[in-house]
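In the block that follows, a single chain appears as structure tokens, in the form predicted alone.
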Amino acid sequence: MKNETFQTILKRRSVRSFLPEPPKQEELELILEAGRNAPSAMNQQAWHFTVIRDQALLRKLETACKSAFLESTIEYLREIAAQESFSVFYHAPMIVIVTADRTAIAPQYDSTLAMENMLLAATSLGIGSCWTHAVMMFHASERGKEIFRELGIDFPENHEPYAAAVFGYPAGPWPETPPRNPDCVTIIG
């Protein structure tokens, strides 16, 4: 299929190994404006899109945000998170995070849409990014809002982080593509 746009959702991979230098300003331009141009209900917009790229602060926030893993009741994220290589944001030298108001119409869908859009966006134009759950994990626990707010990392009012990514410039080839599976769609009609 010639189709640029499937071509570049059929391409879309976590990427977990990054160079250091952070996106180019005019390409996290671009990540963004995808990222406002996703549907949200009633077309309320309500999200905020937090993006870092201060290494320090994003060293900082990647520790306190491994302790979400390691005290997870899942056991497979508190044996990953206690091998003493393990990255949770794998490296990268930007985070975005949204998070969008929690008395919207559908806050969390709204972060997701816009989340996808601009994974897309930054496959389409070569960089790499991989989705990271710690950052709502940790920032659920009232340390982790206290740990956020010692950080400087502020968000707007009624504003709960509802998506987060990790992007950067690959540092190896692009993912293979997993099997997927065939059996998860039923028509009807």
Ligand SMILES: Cc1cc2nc3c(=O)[nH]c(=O)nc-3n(C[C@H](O)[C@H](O)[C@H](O)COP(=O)(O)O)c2cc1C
Given for the second form:
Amino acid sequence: MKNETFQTILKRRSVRSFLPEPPKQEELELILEAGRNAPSAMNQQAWHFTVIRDQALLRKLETACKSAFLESTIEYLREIAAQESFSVFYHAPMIVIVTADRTAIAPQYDSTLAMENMLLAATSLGIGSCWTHAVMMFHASERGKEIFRELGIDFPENHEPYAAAVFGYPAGPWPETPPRNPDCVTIIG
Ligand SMILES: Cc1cc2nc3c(=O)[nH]c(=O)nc-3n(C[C@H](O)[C@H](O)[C@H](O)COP(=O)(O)O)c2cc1C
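Could I have the structure of this protein in the form predicted in complex with the ligand, to go alongside the form predicted alone above?
In what comes next, the whole complex appears, and the chain from above leads the way.
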């Protein structure tokens, strides 16, 4: 009884290779509508979605965000970022950054739920996506905040980025499912 919704949930994978053209406007609007329809604490909807499709800006932001991996305390992140060809945005043609008012009840949960809705909506349209944590890591530093401002990426007042993902048409085959842990469930009663 795996209906279409269930199949979309199972199909969603992190796509890391993209064609250069961004999703069509009508597809983007559907993705954003899915995000807006996520649950939020007390229905505050304290979120804001910043979409970047300007390719020159995207590449500048990508280079800046890579420095967050290069300077990370996590050795694995430093190692992958040190590879010349490594791109934190996988050369994707579009990024969506979900920011939310940091004084809201649960901005991180609200933002993450909105993003998951967007990832699933994108999947249902055959659009690939991948969470890009470097955005949050980079913006967490003072230098990161300054560079976002310098690049003209201004978030609403009191907003922090809590979720970011790149989107685009996959350049290759849809990814295989990485291993899932079947032992992550306890049912009581
Ligand atoms: C909080 C979070 C941070 C992530 N950060 C990154 C990232 O920076 N780069 C990346 O390629 N994938 C990132 N991912 C994607 C995970 O690597 C991916 O979801 C996981 O390997 C499972 O694969 P799947 O999404 O294809 O099911 C992140 C996922 C989450 C939930």
